[in-house]
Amino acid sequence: MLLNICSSLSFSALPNQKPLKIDVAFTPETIDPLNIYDKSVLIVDILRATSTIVTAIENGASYLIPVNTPEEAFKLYEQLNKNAILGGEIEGKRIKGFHLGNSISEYTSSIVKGKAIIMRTTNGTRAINACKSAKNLVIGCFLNKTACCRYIIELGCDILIVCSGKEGSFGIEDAVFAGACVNVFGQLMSNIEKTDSALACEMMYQQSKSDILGLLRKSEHGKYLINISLEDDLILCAKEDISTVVPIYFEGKIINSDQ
């Protein structure tokens, strides 16, 4: 297993060795699939879908397949002959027919163990599929931080962290996170790059470190989700290090990185 191998490692520079570049989009609707074809891309939907995701795998999930629309999710929940579980979110809530909203605490392991799950969120699975093209695809949340931070530098390519945001607008929530994984990538690597929105975020970052639901309280987001009856979901979103999972987009499929 990857992350027990690197668990207590530092990855120090070779000679030569060209430094790793960190960045960081602030939506996907920046993104050009043409131009990350050779990077490890980090998705961050932190309110909620990648916070969700990581617990689905957690808990034991088979697999999710990430959709864009209800229609493609009743579409492909059909052709699979009704075997899988349908989860998401329109407007932050359970979406009609479908049997899980995007909830945490809806993930849990009498639930998913051993199923797949159907996927549609707003913003999340909207930027797992914008970013397909990406040598690697990995999934991040502040529940498993530091365990993808290390698997991706791992993988031995530039790094891109892209933040799902809000429909096509700027999310706090996320590029908070992404500064964490540029703060983490500093600790682990003697020889990273890290463009200016990548020092943004860990500014951000730095600042609110010490209050993470704090500021997910105080986020856009956040705020609506609390108004909607869903504060109990920010806690659990604000958690840290508390999974070793690293989920992965392979052939269409989001699947843990062990398998």
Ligand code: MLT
Given for the second form:
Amino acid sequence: MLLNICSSLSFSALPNQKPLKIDVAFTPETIDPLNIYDKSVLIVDILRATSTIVTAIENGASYLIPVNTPEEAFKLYEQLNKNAILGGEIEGKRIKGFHLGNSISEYTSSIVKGKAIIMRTTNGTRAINACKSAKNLVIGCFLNKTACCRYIIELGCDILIVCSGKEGSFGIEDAVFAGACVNVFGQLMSNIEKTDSALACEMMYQQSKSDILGLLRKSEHGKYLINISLEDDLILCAKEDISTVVPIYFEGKIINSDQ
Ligand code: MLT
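One more: the block was the form predicted on its own; return the form predicted together with ligand MLT.
Let's see the whole complex now, leading with the same chain.
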């Protein structure tokens, strides 16, 4: 796998090494695609797209293709001679005609192992497609938090964490996860420069780290998912560091970075 390395940083940067800048965008709508060509972008959608993607790759899915509309998904499905799984949601519920919704419990190894998945969600897949011009595009969530932070540090590029949010609005669960990553970066690297948004997220994380599930339950989207009987998803998405897979977007597909 060809990695787009910026500089071979060890975890504690060499003296006089330019500090790595860490920034956070609260929605993909604020991203200038022309301004991420030299950055490692970490896409976050805790509830639930990036949690689902990490689970699917952990359970052996060959790759995922993120699309923005159900129509795109069905067209691609035909192009692939229906040799794929259709997964995703509208308003949190499985799209009519899709095989799977967006609950990580659906993406078991017996279902996804060795399969291609065409994925459409309201926020997460849109955020991924908005950041395709990044030097490196990494998929993270609480499930693979430390693994994805370590992977990103090895790339040695400035870091932009992109929160998917909720239809163009701030989503606190994504911001708190961004803060968790800022905290990990600070622990693993001595020479980092945090923007105010990164610092704010880290402060939010410090307030929430003792009860991530409680934070998800209080979030707008978490309350919505509970209302449509998907509280179990929150329990699964709150688990920290249960996976070491790091999915990346590479040449149009989301694949396991160690492929
Ligand atoms: C998404 O994952 O894009 C959305 O947050 C919708 C969801 O899965 O409930």
